[in-house]
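Below, in structure tokens: the form predicted alone, a single chain.
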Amino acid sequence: MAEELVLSKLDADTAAVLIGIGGGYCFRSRLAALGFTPGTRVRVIQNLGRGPMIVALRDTRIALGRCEAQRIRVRIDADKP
């Protein structure tokens, strides 16, 4: 099974699936608004190790601060397209 990690440790153009969020319920609802629900494929775009990182899904690419992404837990997907 793949290995678990946060979103903020991917590099640019890795593919992931999104396995849960951390934080309090008003950050939760605020992700999910955005479309960020377990299952979903994310693809980073940029993540420069520092300040904030981008990210696509569901056709949309969303700006994360790096806090927020280290809430955000995912497996790399082995099914990148």
Contents of the next structure:
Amino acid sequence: MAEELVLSKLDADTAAVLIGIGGGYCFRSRLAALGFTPGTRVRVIQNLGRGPMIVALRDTRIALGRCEAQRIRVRIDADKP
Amino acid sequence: MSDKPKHPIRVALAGQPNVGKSTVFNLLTGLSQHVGNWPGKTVEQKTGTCQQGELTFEVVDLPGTYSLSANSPEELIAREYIIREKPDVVVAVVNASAIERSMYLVAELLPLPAPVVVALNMLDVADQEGVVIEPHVLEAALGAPVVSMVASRGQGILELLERVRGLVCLGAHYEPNVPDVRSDHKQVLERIEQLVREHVPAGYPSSWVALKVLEGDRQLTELLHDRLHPEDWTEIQQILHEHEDAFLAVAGGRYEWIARMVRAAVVKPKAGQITLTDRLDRWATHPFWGLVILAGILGLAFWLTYAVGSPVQALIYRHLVAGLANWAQQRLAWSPPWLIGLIVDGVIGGVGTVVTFFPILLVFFAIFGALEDIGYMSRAAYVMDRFMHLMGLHGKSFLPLFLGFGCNVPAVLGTRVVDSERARLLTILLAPLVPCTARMAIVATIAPAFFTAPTLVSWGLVAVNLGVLALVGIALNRFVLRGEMVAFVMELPLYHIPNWRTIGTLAWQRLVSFLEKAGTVILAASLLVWALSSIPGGGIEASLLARFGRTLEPLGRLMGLDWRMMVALLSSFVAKENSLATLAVLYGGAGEGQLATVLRNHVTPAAALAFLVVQMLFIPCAATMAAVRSETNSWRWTAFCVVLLLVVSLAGGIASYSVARALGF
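I have the form predicted alone already, so could you send the form predicted in complex with its partner chain?
Time for the whole complex; same chain goes first.
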């Protein structure tokens, strides 16, 4: 089974499955409403290694701050994106 | 006729951001719109009516929200409106090109008491993305009416009204399929419902309240605290404690339900297809080219504003304001001079200032609206995010600040796009430091009289303002508005063709709200300054304003400014460009054309530079101040803003005068 990482570590064009989100209730419930629920497939669109990044999930592109992306735990998706 | 109701049909329009909700609202209500605030909130409320045959529809536009939790005032407003005001129908606008996510709000709306009609909008964008949707299949799954729409082309609006009528007047069958919580949480949900059933406030469905409590909703949990028996309350607390992550089960349950609903109705393209948005974003969100594109678009926005707005502004001034002043002067020739002064300088001068703002503002609002509607605004916010971070702000604060280059009033009003209250306040406080067109006009008049490279000086002054803005932002973030930054999570919508009617309506509404906010304030300030400069009579040099200016002279001396310069600064409170007119009067009644020459004989270059620096950083004009007051809803923060800018501008003036003197100017 693939290892668990934080979303901010993923390169562009990588697909992953969401495992969990850390942080306060407000933050987590806001993300859950946007579709960040465990088991959701996420694809990284842009990640420059610093500053915000862009991910796609549930047919939506979402810009995330780096701190926010560091709280999202994922596992690399074995299937192709 | 049996189907004709006695009252108008009350429709609440709900939808997530970026689903084309305002376009649907504009289509429905046209020019009958009324824009105001939700009671006690700085959240915009739009209402309007729609006449269709014999029927009247009263439409309320609910705030655009992703969900109906208690995390933001917008979400609370939306759900409380539906529960308390009991609209006949809720129209939920859904974006067909992001159907999975935008159905989430539908999943939240269905358990509420009002029947829901789903407006499946932006089918053209979905088509462009290769997504195929069969609305009938979706309708069969949902058990609620689904109407296909391309609101930007006006398609689907009649059918939407027909389906609303069907539900309200004809009693069409309505039995929606309501989402369920994930199976591992069903039992606790049932238990919570048993406990709260007898105690929910009237009008609140107990199953919905139970679900929200399980989700950890603070508002409803607090509401129940006082109503429940202590032992029941303890049991609920116990359940919530054991199921801390229940909100994930609830949200997950809703998404599973959505997947079931859309499974048969939606055919998505194969993954890996490169779409228009992908291609455009490769440039627009690029760390380097994204900034270049942003600079280009903003440059174009400036150019358009000057090319279109300024000549119209000059025309309006020449023909309307100056013409009216002349006409009034002739008609009032019989009356005492003070009355002529009051009417011509006080009233017409003040109203004229408001009117001449129009073209510039309209062009700027239209550009802003177009960037919003196309979907570009969030990309600009994205590429600017790393710079805004320095001030504890997110990229979303960048565009309202940019609007400030046109006029600070729309900048302050535009901060509503910023989603945290702290960041919004900080953005409002920084907005007056963006040099507006009125201030640039002063620089353009005075700089050439004193400096051999006036363009360089002008750019230098703009750079000083932006530098001060950054420093003040960093300082406020560090010392005054401390607190955690709210998470930066922002949707990047798909690009799509803008709807000109939506942009036009939005620009017009923003202009009207500017007029409502600024009009009376500018007029009052104009009358005040007129009174201060004409009482007790005998010309402005003997007036109260001049006396006040003279008492400020010791302060002015630190910047090389005499009392006339100080009075000019004071009069810029009405509107920044009033400085020029005041200087022209005080320096021997020179026409504005000769002002430069006259000034050169009275003022040193070092003092002129100090004057320009102070003017660029000075306290906000009356209209901006009124906007700051209404948007912060606090006199304290308004006063803070004024004092802050007063200190900053005087310090800047003293510093630049000393430096210029030291350099031998």
